[in-house]
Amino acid sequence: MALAQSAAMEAGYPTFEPDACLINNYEPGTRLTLHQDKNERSFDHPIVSVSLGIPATFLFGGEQRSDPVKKIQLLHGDVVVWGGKDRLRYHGISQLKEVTHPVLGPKRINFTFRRAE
């Protein structure tokens, strides 16, 4: 919590209190298709996304599903924030590779923090 709060102080958001954490475990060969971040009562906070294992290629897209995407490589501790006018854009993981990580082997974990409220 303290990781993700330190990032969103230094992406522009002082006062983000997560209150929820989504935790996903990939393997090579699968992926996250685009998707909006919706479930929440506020869009009023950002997104925070902390990466460990495997890279992965982040796929940041637009307002509509159809927009052209930025392909952006996460490494293991990479840290993405999102918020404001771009909290609700598409966004996913191309399919992972099957490389093996030294420390958690042919995996990546994700840990999502936002505020459900």
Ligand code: MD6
The other form holds:
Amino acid sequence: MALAQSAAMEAGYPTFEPDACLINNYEPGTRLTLHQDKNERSFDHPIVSVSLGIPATFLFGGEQRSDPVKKIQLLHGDVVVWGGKDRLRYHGISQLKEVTHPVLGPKRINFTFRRAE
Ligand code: MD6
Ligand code: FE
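Just the form predicted on its own so far, so send over the form predicted together with the ligand.
Shown next: the complete complex, the earlier chain at its head.
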């Protein structure tokens, strides 16, 4: 929570008060297809994503699923914040490689902090 709030602060969202955290557990070979995070009541708050374990390629697209995507390598401990005009951009995770992390093993854990209510 403290990490999420300090990352949000640094990214320009000083009033972010998350009330939910989704935890995704990924194994090698799994992926997360392009999607928008739209289950929250308001899109005025950012999403803060914390990644642990094996590397992943984050796909950051546009407002349409068919828009081109930017590929961003996420390593253990990386934090991504998106909000404001970028809050509803399509995003996803490419298929994870068959690798092992020295602490977590063959696994990636992602936390996304949100304001759901
Ligand atoms: C990630 N996660 O794993 C990005 N979205 O880096 C997400 O985009 C996500 O983990 C909706 C629900 C859970 C998630
Ligand atoms: Fe998402």
